[in-house]
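Given as structure tokens, the chain that follows is alone and in the form predicted on its own.
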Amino acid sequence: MASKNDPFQFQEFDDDGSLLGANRDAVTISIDNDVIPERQKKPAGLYHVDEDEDFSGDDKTELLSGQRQNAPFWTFEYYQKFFDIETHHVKERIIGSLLPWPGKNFIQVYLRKNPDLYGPIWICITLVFAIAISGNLFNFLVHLGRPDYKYTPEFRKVSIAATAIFSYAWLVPLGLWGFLLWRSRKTLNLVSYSFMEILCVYGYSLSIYIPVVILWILPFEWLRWCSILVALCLSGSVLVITFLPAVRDDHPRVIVATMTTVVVLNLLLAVGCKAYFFSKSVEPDHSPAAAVVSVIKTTIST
């Protein structure tokens, strides 16, 4: 048992004065809250902003909300988000464009308010080189075996194909977006799409033409026209199923004119590329196929 004079014995007391009065030699330890380190005062796991740091009003609002304002459209930061996409999402959108299904709107099912530019740009560039390379191979195979023929690569086909493909994939969506925006102000309850969403749909709708133009290398004219028909059906179905709800509540004449324009422009792209890059036929010049190709080529050149 501890002695009465033990300065370290534990006693119940009401205040420090009673303890000091009983034993003046006892040692008391006072813990001041001001001495506690700053780290121990703050609970772990909470975000702390130093009082010495100077934050403006906008920065404080962004920290509290967790969001930042969108960058202007002329900066790289604005377009950076359109390239932030996973590979499996690109594959899913390509498969969705190759296998359209009635009632499945491409924007609502596959884009989900997150359009990208990576897939459309990649598809357009691949299609440009596929058309140019396939066109050169087709021209080489047509004249193969002729002693008076000397093969020379036609690099100008790359620039021509790029002009045609990118003009269709960018200018047509721009015109359609402006038209839908104008009609939405004239008529209520119309579905509105952004320019990036329309651009994304048109880019992915061209993916079917990549394997088709490779098939055009084969010396079978019937195979080329059959592949064009299949590509037009698949690509056109994606566009019609996607943009028909945007004008469904509009005037019937506007609906017919809009859908017809979308399908006809797609048809002109496919037939124009076939006529220009794969126009030379292995059949005799007096054949009907050669006459049709000659008329289309003359029309395009004029």
Contents of the next structure:
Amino acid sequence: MASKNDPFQFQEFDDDGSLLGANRDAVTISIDNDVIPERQKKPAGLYHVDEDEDFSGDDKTELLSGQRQNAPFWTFEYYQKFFDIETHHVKERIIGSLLPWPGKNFIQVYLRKNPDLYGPIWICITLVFAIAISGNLFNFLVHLGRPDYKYTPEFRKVSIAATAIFSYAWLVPLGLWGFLLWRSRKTLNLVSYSFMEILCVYGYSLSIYIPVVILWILPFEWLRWCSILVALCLSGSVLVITFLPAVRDDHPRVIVATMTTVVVLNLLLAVGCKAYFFSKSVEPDHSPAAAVVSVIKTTIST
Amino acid sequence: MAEEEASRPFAGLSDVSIPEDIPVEGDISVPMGANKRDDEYSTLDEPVKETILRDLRAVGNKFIHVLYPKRSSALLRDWDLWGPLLLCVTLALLLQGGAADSDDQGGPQFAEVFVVIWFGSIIITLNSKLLGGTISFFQSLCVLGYCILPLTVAMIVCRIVLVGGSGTVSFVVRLLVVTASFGWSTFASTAFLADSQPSNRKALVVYPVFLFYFIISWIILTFSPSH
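Moving from the form predicted on its own to the form predicted together with its partner chain:
Everything in the complex follows now, all chains and molecules, and the chain you saw is the first one.
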């Protein structure tokens, strides 16, 4: 008859969580490297993130993503792992970039080690065509009623818009990633982002500009400036909240300079697009009524 | 004794003969079989008209499938790229002759229409495959190309309407025609493409198709002839 203290009796051990709870500094070694460290960080309290409602549903995707093979970058499979998302993920990420919340770091909350290329690519393409089409409509509405105006589709502007948007969305992340890599060599940083994650944040942060650009068709100049301001605040704060933890331990001047550069580049893009595609180039009106009006104006002013 | 046993397994086969009408695969020729092989000619020997008509019939058959899209796999099974090429060239040619006075800010050139259609189709196909679709590369190109047919028909109608004048009435008519054909194209292509994706990613595949046909519709709608 086996007794309780029989050494050969099978014993049940508790799972990792309660073992860890006894000793918070313990490290467990597991094969799924991407999953366990993240759960360890939660009790350590490094990140104050509200993950309760999203976490349970994404366990399976996290486990699967932790087992990605490392295919070389010239194969199809390498890029397939950046399209490992579902419709509701994309929706959540877009909403997360439209409504930034202090403390909710985009990369930590929404990307969670699963950056995707779907969002950046299709948001950039949509934005390019939104700018080209809205600019064309704006031009048409401004010149409506003038007898000498001949409508043109202005297809060349698509390539200009594409160059501007794609160089902002793909070259600036490259520069920022290189800069953060360089700074992290000098200061020990707990937070480091991969290139794909930075690319992802920049791509999703451009999504606010799509409705804004469509709004610019309306002929109210004050509306245009207000919407630029709102969009810049939202988009800029998403980027600032994301990148502040990455430079927080650095020299204060570097922090200020980095954040300012990020916001200023965003501002330049918005104002540049507005100035190039939506400028009211008022041509002299050739109708006789306007000529009479201008003559009267000049005689009154003298 | 050994020879008896050796011959016994095959004893029952001595009176079997191969009948003439069993179909034999491969290059096995039945010795007493029919000489049917001489009566069938390979496609090298048929008249040229037959060859061309066969391809034209296949293309026309697929056009009918696009015009009445039901869930059939005919488009997917025998894909070909003749139809998309024909439609693309027709659309690009119809969009010519519409430039404004200066070439600078005019409509798209022939090459630009080609690039938009083919490059756009390739990007959508790559997107669908990266998202894990089961459709093959050329099948997807075939479907996307054939579903441009309603938009080409709309372009023909627009050019006819524009001959009558380019005022507000003609614009409204053109808008209605282009909108209807855009809806038709998107509906037809998603009827063929959406089945190849798991249901939690269907919207991710349908949105680029929607954007693609929207851009082509925009190019068609903003076509303004130069007088």
